[in-house]
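Take a look at this single chain in structure tokens; it is the form predicted alone.
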Amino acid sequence: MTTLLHIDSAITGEASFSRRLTRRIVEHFRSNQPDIKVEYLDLAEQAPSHLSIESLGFRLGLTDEQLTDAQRRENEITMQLLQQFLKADIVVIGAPMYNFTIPSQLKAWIDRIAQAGHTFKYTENGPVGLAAGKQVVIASSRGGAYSTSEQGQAMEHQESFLKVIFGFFGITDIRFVRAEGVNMGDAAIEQAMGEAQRSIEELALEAA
């Protein structure tokens, strides 16, 4: 059975464009694979804490006896999120642009799954990703237009960061469903969501 992990990170609730897009993307996967198993994670409600000395205990390779109670609790959170990510065949992520990059809640989740020995490893020839074989679909929403100019592309650290980090994990099938310019008026919203819908339909055709 295919497992899909559906993640939202927008803090704006029903007003969020990225949440609208992730719902549509998941619906298309469901329509093509009725028996697909979907797990949902809302990082606006369930974000892990940002990295601290306690949550770094997992990375330090300490034995359970060497960990503090706080480090054990943080390790349990990290392991739960990591296992959830690793067992997913498809990961659908809602990633709005906040201040030219991703929400801090989404970054906190990425910091928990970026674990040496689990999603990547270091070798004498450099790092090697360990999470290959997944498909990652990112619902990207932006208030302005960044993809159509060199200046805009230089300013965005949202899609570029996500492409690098998931590529670092060994994932090569990374798709973007983009709605940009959603703060530029009704006509821009209609155009952006129409283009995003066409991208979703292309995903559905490939999955069929």
Ligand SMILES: Cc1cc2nc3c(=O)[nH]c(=O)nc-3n(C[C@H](O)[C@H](O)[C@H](O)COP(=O)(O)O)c2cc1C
The other form holds:
Amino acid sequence: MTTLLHIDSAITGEASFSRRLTRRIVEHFRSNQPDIKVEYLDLAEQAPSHLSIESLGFRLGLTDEQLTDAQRRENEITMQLLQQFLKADIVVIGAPMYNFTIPSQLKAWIDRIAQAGHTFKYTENGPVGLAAGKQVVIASSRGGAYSTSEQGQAMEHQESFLKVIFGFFGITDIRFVRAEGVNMGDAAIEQAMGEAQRSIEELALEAA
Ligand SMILES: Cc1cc2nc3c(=O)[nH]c(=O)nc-3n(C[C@H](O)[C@H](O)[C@H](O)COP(=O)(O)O)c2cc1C
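Same protein, the form predicted in complex with the ligand this time rather than the form predicted alone?
Next comes the full complex, this chain leading.
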């Protein structure tokens, strides 16, 4: 059975464009595969804490006796998030642009799943991703337009960062469903959501 992990990170609740898009993307997958298993993670509600001396993650290989209670608790959170990510065949992520990059809640989740020996490893020939074979679909929302100019592309560290990190994990199938320019007036919103909807339909056509 296919497992889909649905993640939202926007802090804007019902007004969120990225949440609207992740819902539509998940609906499309569900309509193509009615028995798909969907897990949901709302990082605006339950983000892991930022990395700290207790949650560095390098200690995942240590035995229980070698850990403090706080380290053990943090390792459990990291392992649970890692396993949830690793077992998903499809990962749908709502990723708004905040200050030219992703929300810190989403970064905190990535910091937990970026673990040597689990999602990547270093070899004599450089890093190797260990999470190959998944599809990642990112619902990207942003107030301004960045994709249509060289200057915009140089300024954005949201989609480009996500592409790099999931690529680093060995994932080659990374799609973007983009609504950009949503703070540029009603006509821009309509155009942005129309383009995003067409990207979702393309995904659905491929999956059919
Ligand atoms: C804290 C914060 C920072 C933002 N920073 C940017 C930015 O750097 N560039 C931009 O184009 N839009 C920026 N925006 C606008 C959002 O990207 C835009 O409203 C987007 O729709 C947010 O996603 P959402 O609708 O899913 O909440 C920012 C919004 C917030 C709340």
